[in-house]
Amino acid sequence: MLGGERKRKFRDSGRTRERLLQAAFQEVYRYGFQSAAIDTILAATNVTKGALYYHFDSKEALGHAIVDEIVANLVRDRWLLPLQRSQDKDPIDALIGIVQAIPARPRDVRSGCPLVNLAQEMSQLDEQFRKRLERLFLAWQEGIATLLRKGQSEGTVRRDLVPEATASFLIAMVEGYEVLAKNAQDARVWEVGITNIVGWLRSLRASGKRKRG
């Protein structure tokens, strides 16, 4: 019996720590981590102050979870398990139908990539926050470049391409067509933006190696 109700609260707090989690992340999205209320986010829980307190040691100990294990998901899910279970495919249609795949949902278009709004807010506010937002970056970069450089490897991708460098500039277009279309608060601006990348990973194409369409 003890051992059931240890293993019921320790469940239980769990649970208390993911629903503390997605909300703060929730409002982290929406007003930024400096304007990010606390009272706000125990509101949306129902939890007490000291529960927080129990689980993360600070307000800035919360916005590093949520970069750890939220936006570090949200990578993880939209880009690098997609790039691994691609190693496989031709490289470059890979990479298309993972722009492709992009939701331009309303919500994404209002608020932004969570990835960005913190880089653009905390990176010179916290160091923490900016390593653990370059971890991010990096480990997105470097699953692009392998797939180039199987690519390279196979005769289907440009040998004359940098892997790492043409991999930041693609991330670069993706995050600046995001900001862009975020201060337009249109989700045509994506759409154009993504249309602009499939033609630019269509030339990364080895010669002779060029699809049409």
Given for the second form:
2 protein chains.
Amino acid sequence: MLGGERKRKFRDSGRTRERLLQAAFQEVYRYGFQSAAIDTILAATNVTKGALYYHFDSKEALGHAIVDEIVANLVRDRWLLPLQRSQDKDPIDALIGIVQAIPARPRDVRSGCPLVNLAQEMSQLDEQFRKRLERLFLAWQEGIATLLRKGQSEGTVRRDLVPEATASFLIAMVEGYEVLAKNAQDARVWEVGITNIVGWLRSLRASGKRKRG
Amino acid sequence: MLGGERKRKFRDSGRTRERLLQAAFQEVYRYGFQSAAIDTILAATNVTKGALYYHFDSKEALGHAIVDEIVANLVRDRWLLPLQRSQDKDPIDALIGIVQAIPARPRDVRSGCPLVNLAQEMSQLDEQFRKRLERLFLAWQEGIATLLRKGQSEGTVRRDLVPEATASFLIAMVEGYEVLAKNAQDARVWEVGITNIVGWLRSLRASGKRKRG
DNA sequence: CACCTAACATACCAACAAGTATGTATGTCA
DNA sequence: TGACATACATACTTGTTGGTATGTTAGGTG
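Form predicted on its own done; form predicted together with another copy of the chain now:
Up next: the whole complex, starting with the chain shown before.
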């Protein structure tokens, strides 16, 4: 007995917090942090203001939690974990696969990348925000750079390129197209971008392959 | 007599409008459109609310004017005119020069690109904004594509690439790095980006040159 | 069962926002 | 010179915002 799940609809602190975070993320993702309205988040979750301010000290703290928990997880799920999981594959093929797996549904394209959205809006206005976002960017970059280094030592990636700089180049391309596609509100812009990025990725291959040949 | 300039300090409608636009641009550039405060613009210009709403129907109309007049001029001055002026030069060299001429002072890097800032914030929220911004993006892309086409017909640019797609690729790179550098609040990120972009631009050259040898 | 605190709920506030109603001064032209 | 539209100035309204002060209730503990 002692049903762990049943009747846990009320007074489940962790779940309330999680629901607030999710709704807040959606609101911020849509309207930006500054224009995100607390009342909208409350309406979406059927939670009251007292409850929200019990879980989060301020709107700013709520925003920081969104970055630390939700956006960080997105980066992890879409990049860091796939990068780790492809330790045994060809690095370039792995990167191509990851890039092509970025959500390309109209809804995603129209809303843009959460990380870029927040960085663009907040990095100049709130140093706390900026630092948190920079952590994610650096982890992202480092994940790619590590894979590139591995490819270089294995002879599948050109040795003349600097892993960190190349990684940031890839990130810049992805984000740049994300902005373009978002402005165009058109998934085809994104698809063209993917094609171009993939073409560029192929150009990173070492010309004379060592392994397996 | 009839001094055209003297005592034209007051009641100069055009000048008042222009000052409002400039101050509004600065405010929007800094805080974003939604968070830009009319009162701040008024304080910065010593203009009253009645005067502002005489020149602009609404905050939205003010924002549209910023895009149409100020941001459009930035695109024109930094890209379209330089692109036209370099009709006689090697297209790749011209593009490299233009990219390297993008303002890289810390202040510019930290604030980002006005066009990207606005696109990122508004394209999903206000179709009027989006359309105006898209006009600028398309003009930008077309300017680059035209130069690439010229290079292709002259034999200095690779014939296998699609001018429009390549142009948008370049734009995505520039904007992507602009976002990265803005988030890092570090001009060095931008400089690394320029180096990478220039390297990529060189890869667009036709391998065997036809003209001049 | 009593008690206590974590987890909420309600009602309110002060600040600020965009926008407007209305008044006033200025230049122009008959 | 006087009428009149242009170009402003002032004061106000209405709505929204993040935040808070003060309750109330659930649920575990002794």
